[in-house]
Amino acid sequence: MTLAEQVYHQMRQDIVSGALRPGQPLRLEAMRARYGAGFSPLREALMRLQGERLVDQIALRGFTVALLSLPQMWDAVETRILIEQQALRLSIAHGGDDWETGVVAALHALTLAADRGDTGAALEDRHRAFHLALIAACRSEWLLDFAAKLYAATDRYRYPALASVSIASARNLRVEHAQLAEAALARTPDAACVLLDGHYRRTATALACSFDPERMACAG
């Protein structure tokens, strides 16, 4: 992997995880600093970064972290509703057993990883693995490609909840998700893209409840 893919990766996940606060400025040099970079391969990531909206770039006057707001929140949560609940049922209408055995490995890392406790970006790759996985076998790169960069548009808002128990333990995830495989796997398209908008919009309302802009955190 060539050093710009390498920046490219941490600092994408820098800024999810919030490390990078948004709207604070990414000086070329401080990054040269903390991801051991010249400027050609920091430049190169930050591009990338721009096209996924996670940064924001004004021509000579550098870059900053993508800020966050409640409507930008609705509207990535909006539209991948939209986006997800097609490659859903594409996926249940194309998928094979390969498609329905990922669907169920995923779901039970996802509940090994929640049972045990897991935190922070373990349980975020399990969470995001089993999400991926429903949508897997939905044949369409566009989609994918779409719902890729959704997830970490939206994941911006959950990172911050996922330290605090509170939120996540007053809901029963486990639940909603081990509904969404089953009506999944029972090739039910309506029964479950009902409980993808609802797994989605209940997420995303306790997050609003507590959204905090300044601290860019979602108090528990």
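For comparison with the form predicted in complex with another copy of the chain, would you give the structure of this protein in the form predicted on its own?
Shown below: the chain alone.
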């Protein structure tokens, strides 16, 4: 992995997690100190993130972390549903024993982390791995690439609400994930896609109810 790729992944995670807040200026001098990289890899990373709509470039002001808004959130959620439903259908059609084993293992790992009470990056890594496992056999690098970008775009809205007891207690996410995996492994694409749609829409609806752009935005 090149230095530019390392910076890209680190900065992307910082934006998604909120460590770099919406509206925050991404001045090259400050970013160089933060990531220990020169201007060239930093600019390359920023341009990639701009292409994913995680970063904005403003004339005469440089780069800033993209702002959050409910219309943009729903746009990303709706698009993510379309992309992942198609990828899920293809995975169900093409997936073999390795795919099934991957789904079972990812669900088990996610369940163990949730049962231990894991939070933050440890839990999120397993959550991401589970959803990736479902579509891993789709045989389309384009679909997987779009899915990864849309996951990051929607995750920006999830992170500020992860600690919300009201959002977590209103649903049994363990059951939702298990039902989704069961439908996929049973090779019932219509049922699996309906479950996936409902899973994402319930999350988005809860996030919309708790959306507070002033709390999420950069104070500077």
